[in-house]
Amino acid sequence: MIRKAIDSDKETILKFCQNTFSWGDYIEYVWDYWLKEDNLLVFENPSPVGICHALTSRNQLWIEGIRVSPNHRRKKIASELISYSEKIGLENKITTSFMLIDTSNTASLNLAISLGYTIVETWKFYSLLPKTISNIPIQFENTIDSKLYPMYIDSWRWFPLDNSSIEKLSTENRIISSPISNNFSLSILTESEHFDNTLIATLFSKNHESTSNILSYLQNLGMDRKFERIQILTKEELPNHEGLEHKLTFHLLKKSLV
C-alpha cells in the first residue's frame, strides 16, 4: 500500500537510509521539509520499506528521494511509487516529470528509462570553502536571454528562467556575472530550503578566467554571509580553483506524463 508519510514513519524509515552512498545520506534532514510541501509517499509492507516524494511545482513534477529497503529491493516498490507519484501529478493537471540521478547509479538509470524517462543533460556538483578574497570585478544583470540560459536550480530542482523569475531574480541582486571577457560566465544565486546556511549557485561557465573570478566572488560571499556551504551546479567541467572540490555526476531525466 501506497500512502502519505506521517510523522511516526520517520524512525524506521531512516533506518534503511543510512548506508544509502558511501558518504550515508540526506533524507534525514529534509524529512521535516518534505513533509511539510506534501506528497512524501510511503510504501507499506506492512511497516514502511520504501518512500519516495513527488513534489508539484511550478507545472512540474519532481520525483526525488526513492529509497527501499535492502531487504525488499527488485519487487517493483520503486517503479510503484513512480508510478503513484506521476498520478499525482496528472491530477494537479502536470505534464512533465523530472527526476536526477547519480550517473553511476546503473540500476536506477535503468529503471527509469524502463519507465519512459529520457536522459536531457547531464550536470557536475561542485562544493566550494568560503574564503575572504578582495577587490573582486562582478557585475549583477537585470536581465538575461531565457534561450541562452533556460533553467536554473532552486533547492535542487530545475526551474524554467522566464520572464518573472528573471525579474525576481534580478531585483534580489542574484544574477551575477564577471565581466572580464565578452563571453562572460553567469551565475544565478539561491538559498537551500533545506539546508541552513547553504548558498546554492547554477553556474554556466563559458571561460575559465571569468568563472574563477565568479568563484572568487562566491567564496567571499559565504564568508561575508556565514554560509557553511556552497554548492555549485553546472554542466561544464570547471578550472582548477583553492577551495573547489568535485563531487559527483549525475544525469537530468524527463518524461511526458501525456
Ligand SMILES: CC(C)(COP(=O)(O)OP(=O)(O)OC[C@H]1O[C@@H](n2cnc3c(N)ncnc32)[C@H](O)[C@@H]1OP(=O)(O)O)[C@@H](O)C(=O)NCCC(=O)NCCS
Given for the second form:
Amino acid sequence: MIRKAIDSDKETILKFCQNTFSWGDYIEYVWDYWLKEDNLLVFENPSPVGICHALTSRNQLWIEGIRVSPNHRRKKIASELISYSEKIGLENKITTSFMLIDTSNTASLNLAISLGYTIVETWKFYSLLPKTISNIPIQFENTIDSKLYPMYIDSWRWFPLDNSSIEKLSTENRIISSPISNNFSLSILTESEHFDNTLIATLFSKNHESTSNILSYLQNLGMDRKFERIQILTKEELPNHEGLEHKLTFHLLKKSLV
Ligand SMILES: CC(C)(COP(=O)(O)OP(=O)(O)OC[C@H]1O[C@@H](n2cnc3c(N)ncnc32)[C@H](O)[C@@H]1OP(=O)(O)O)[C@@H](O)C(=O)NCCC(=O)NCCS
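For comparison with the form predicted alone, would you give the structure of this protein in the form predicted together with the ligand?
Now the full complex is given, and it begins with the chain already shown.
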C-alpha cells in the first residue's frame, strides 16, 4: 500500500494538500524537488490518500511533509508512512531520524511521540524583508567555537557545525558575526534548494545590538542579491526590528532508530 510517488500522483495529492494549515501548504512548491530527491512516499487506498518524504542525508533521516487526506485520518496511515521511512533510513545505515513540528500541531506531536520521537529543541521562524541599509559592522568568521554554535540549517535540515562544514562555509563567506562584545551574535547563511531566491539564516542571537546589525546586513544582502525571501531560524526571541516578523515556533524531534 506504500510506494514511491510518480509524477501523475501530483494532482490527486495536491487536492488534499492545499489548505492543510491556516496559512495554506507548501507541498505544491516542493513536490518536483522531492520527487527528484527520491523517497517521496505515497500511501494508496486505492488512490493516493497520504504522503511523506523520507530524505537520507549526511547520516540523518529527515521525515517531512506528512499529509493524510482529511477523510482518511486516524487509520494509522501516517504511522505506517513514518515506519516505512524509518526502514529506508536503516537500509541506508542511518541511525537517527528527525522531524520538525509546529508547537501548536497537537495531532502531529502526538503522532511523533506515539512512535518514539522526543522533542530535543524548540526553534522560531521569522521572515525578514530586504531593504537597503549601508555601513553595517559585520565580519566574516573563519573559525568558530562549535560548543557555542553547534549546528546550522541547510534547506530546513539541521547539520552539525563540524570542522569540514566550518571550512566550507567560511570559504564561501557564509559565517557572519557582529562582534560588539565578547558574547556576540553569529549567523550562518545558506540558500534554499527548494525555493528560488530564498536566503536561510541560522541565527545565534546572543546580544540584541549585535543581532540587529546582522539583521540589517541580511536585509541589505537581500536587496543586493535580489533575494525574494529571507528566512531566519533561531532558538532565541529576537529584538523588534523593522521588516522582521515572527511566523511560527516549532519543535525539532529526534528518534534513535537502533
Ligand atoms: C497529523 C496527521 C499526519 C496524522 O495522520 P493520521 O494518519 O491520522 O495519524 P495516525 O492514524 O497514524 O495516528 C497515530 C496517532 O497519532 C495521534 N494522533 C493523530 N491524529 C491526532 C489528532 N487529530 N488528535 C490527537 N492525536 C492524534 C494519536 O496518538 C494516534 O493514535 P490513535 O488514533 O490510536 O489515538 C494528519 O492529521 C494530517 O495530515 N494533518 C495535517 C498535516 C500535518 O499536520 N502534518 C504533519 C506536519 S509535521
